[in-house]
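Take a look at this single chain, the form predicted on its own, given in structure tokens.
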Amino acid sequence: MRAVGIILAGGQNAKLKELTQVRATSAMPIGSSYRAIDFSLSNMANSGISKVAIITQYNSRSLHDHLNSSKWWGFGDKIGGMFVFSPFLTQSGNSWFRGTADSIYQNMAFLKRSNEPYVLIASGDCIYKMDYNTIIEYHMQKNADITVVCKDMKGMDVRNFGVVELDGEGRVVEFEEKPLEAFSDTISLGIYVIRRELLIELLETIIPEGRYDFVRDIVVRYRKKLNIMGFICDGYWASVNSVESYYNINMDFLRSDIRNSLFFQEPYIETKNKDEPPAKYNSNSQVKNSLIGSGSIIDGIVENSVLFRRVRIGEKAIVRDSIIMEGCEIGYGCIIENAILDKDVLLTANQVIRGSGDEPFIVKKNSAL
């Protein structure tokens, strides 16, 4: 193995509102059967990175449940494995992570006990398929200290991302997180390659100085001192960073080109197996351009929607342009449009829920209406 992997899955995102009151962003349900973290995990495994650390923190219970076995992603190797790290209490104090760099520093033993020359760092809340070997090869060819994976987002508002400027040779000359005014159309995708020994050295330098953020205190601060290169990638990529982005990502999977490239072409995106029976479509059901999770029973109309496991749609109910999470029951004659129903929502007969075109209406987990 040339690299060990680190997936940063501990962040809190208030822009997801009620959806992350009970779960980490990396545990957000995606595309009828998956969680957001499945994409980074599968990319690691498919790229031959068989030793991966997942660093969790905020609302991590459901994420830990999802990660209770490494076999789903193929990390059962004796020389590799999947390691889940969380903050913990000791007699000497609280080890709550103070930032992304600090979260890696507090688990430094993982790096020091590894022998691989490189570390690939990714976030757990982005949706994409990528061969990390191409980035490692680029990193080696350029003799880079750090490689930042980037994407050109021409025509889009990039102020909510890390904005990067590259020179003619691909070197990072400017990098600013969420600038007031974007100076470039190129963004960082939150994926980095760095030499393992250099990462250890940098962490041991910045943490005693009270600097705890990987991007701000390493990539941005050292951009003129180190050889930091940008690797431009193509293909589908999206970040679960707001209600709007979460809704749009799931709606993207209703497009056959995106769905086929992510799910039906090797290498595959893997997830935890739930062993549910196939979805059942009763005689009065009508389903158009939708993803239906296993174990669901459909008696009504479903159009342009994503349904997760064990969803029940009652007779004469209509669901359009919506996301219905696991275990929801939609009663007789209900109308659901432009909405996100979190897990285990119960709607009695003839309820009407409509969101606006700008933002879907959210029904909180375990609600009964």
Second form
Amino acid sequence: MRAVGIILAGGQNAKLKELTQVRATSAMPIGSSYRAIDFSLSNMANSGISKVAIITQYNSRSLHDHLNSSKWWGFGDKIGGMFVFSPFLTQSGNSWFRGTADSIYQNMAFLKRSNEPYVLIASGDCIYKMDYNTIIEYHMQKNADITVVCKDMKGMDVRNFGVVELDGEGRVVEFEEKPLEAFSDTISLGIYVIRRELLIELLETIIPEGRYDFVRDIVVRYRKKLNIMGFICDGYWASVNSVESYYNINMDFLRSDIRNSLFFQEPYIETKNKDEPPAKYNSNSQVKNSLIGSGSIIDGIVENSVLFRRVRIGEKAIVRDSIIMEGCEIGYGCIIENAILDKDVLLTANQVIRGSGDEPFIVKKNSAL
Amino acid sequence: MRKKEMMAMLLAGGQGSRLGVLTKNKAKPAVSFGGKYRIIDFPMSNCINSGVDTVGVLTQYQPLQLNRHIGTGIPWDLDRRYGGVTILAPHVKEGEEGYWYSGTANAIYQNIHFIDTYNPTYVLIISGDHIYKMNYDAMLDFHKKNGSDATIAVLEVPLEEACRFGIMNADEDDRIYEFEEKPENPKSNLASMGIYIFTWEMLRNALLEAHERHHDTDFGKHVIPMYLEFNKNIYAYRFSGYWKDVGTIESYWKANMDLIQTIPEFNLYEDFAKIYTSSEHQPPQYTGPFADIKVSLVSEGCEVYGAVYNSILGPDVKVAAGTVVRDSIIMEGCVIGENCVIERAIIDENCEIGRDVHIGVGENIPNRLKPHIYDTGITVIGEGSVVPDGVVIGKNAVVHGITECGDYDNMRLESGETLEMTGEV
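Now show the form predicted in complex with the partner chain, given that the preceding structure was the form predicted on its own.
Zooming out: every chain and molecule, the one shown earlier first.
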């Protein structure tokens, strides 16, 4: 085992509005049957990283529910395992995690008790498939202190990301979180490789100084002192960081190239098994260009939409360009366009819900209309 | 000694020969059912849903696929530190030769020591051949309440069909006084479902004694008559839910089709008593821009671009554009090319059907080689088969193996004909 994994899943994101009132960003439902964290968790397992810490904080119940057993991702080994860390109280009081670096620092025992030489840090709210071994190998080959996985966004607006500038050898020479003016098209994907002992040393230096953020206080602050390398990856990558990106990510799965690379090419992305029966199409169903979750029963019209598990679409109901999460029931004759229905929404007959292309209408979890 | 109140022994060794090519390479309990399930998932899920967490699965005929499916029992929560699922294959015993399981009771007899390790008070005997949901715990309560030595689950069948079943004749308290196997003139309509609860101590002795008399002991033929002979307490436990023996191509096809009714008699969509299965990976199911799916079940990982009517698709099935699938069962991993017409067919796992293939055309002529197996117009394509572009296949026809255009007569396989490629598939 060359590396242990740390998944930062504590984040809150106000730009997801009502959707993250009830759950952590890493627990956001994605692509009919997954949650965001399944992607980094499966990548860890598929890369042979058998010992993974998941650090949760904000609204962690939803995440703990999803992570109730390590066996769905194959982390049940005696060597290794899946460790879920939440903030806890100690005799000296304290304390919520004050930042990403602090959240690792407060669970230092995990790092100190490991003997793998490297640590791979990833965030739990990004959607991608990656073999982390290639990054660890690059890290070793370049003799890097820290390797930051980067992507060239080719002209997209990157002001919401950590923007990185690399020199000709791939060294990170500039790094700014959410810059007002982007100085390059290259962004950090929030995936890092660092030697375990160096990470311990850095954390023990910065935390007593009152610095708690991994990116700001380690990667950015030490960028000239340490050998920080950028590893450019291509392939699909998206971050769940706004209602718009959440909507677009789900709609991306209506593209067969993205489904093929994420779902049908090995290694697979795994998720918690919910044991739902196959989707059932009744005699008046008309489904076009949509993903349908298992356990769903369709009597109406569904177009260009993503339905999660156990969704019921009543007769003469029309669902277009929408995301319908697990357990929703849409009654007879309802019309739903450009909307996101959170889990277990119940709509009686003939309700109309319309958002716009720019701004999907969000119906909160457990609403009954 | 630690103790289990009741453990289950699941008979899964049968070939199910009337399922034809579907059971060529796997035991009947391993045959797919209802899209994502296998037949054995139903009794296995019933066990865990009834609180029975110790299950011995007796295998004999072609067990590889069954073994892989069961694994360590994780999907059914039967991975236990004490108990859980154990696969019991015939084995050689000390100082003697090994013997095949020669009957249902003989299979239990050969595993007496396995049962003894759990020291159960009651043993539940079930088979891996039937589609039903049942609470065995309620049956155990009935067994205890009556002070039974054995309890047999029975289904009330129409009297005119009773001659096809093992019939229990019982008094008004449902105490059984007589058992008749397939009687010509049935006296009652209580058909045995092949589900028994025995008080273990007595069954253990009965199995030893029956083995002295016969070496192919069977519950229906030997053990139950012996209990009656010695005037033991046997009660009939009436079951009124859905229960289907899927022993023939026609009954297998019909039981699958029962699931696609608007309100199916057998409902998989309830929140309680779920049926569990081993699914290795479960991406969402995609329905394409020009697809049309009606009255069908579509499993995880399917990508449908064509039309699917009155059919059942297993996991990871691809149906290309321009193709129409009607009244058919397409099992896991099949890929169907463009512009095909597939009617009233069963296509077993991992088949590749080319473009412009027509299956299920022509007259309903029974299969020439096996007229008793394939006679209801259903065409069957065996596991892992390849059917080349442009081929036309008739009704009651059977294809198994990797076939090429040259294997067909003028690109056609007429109704009732069989094309089985020799060699490994």
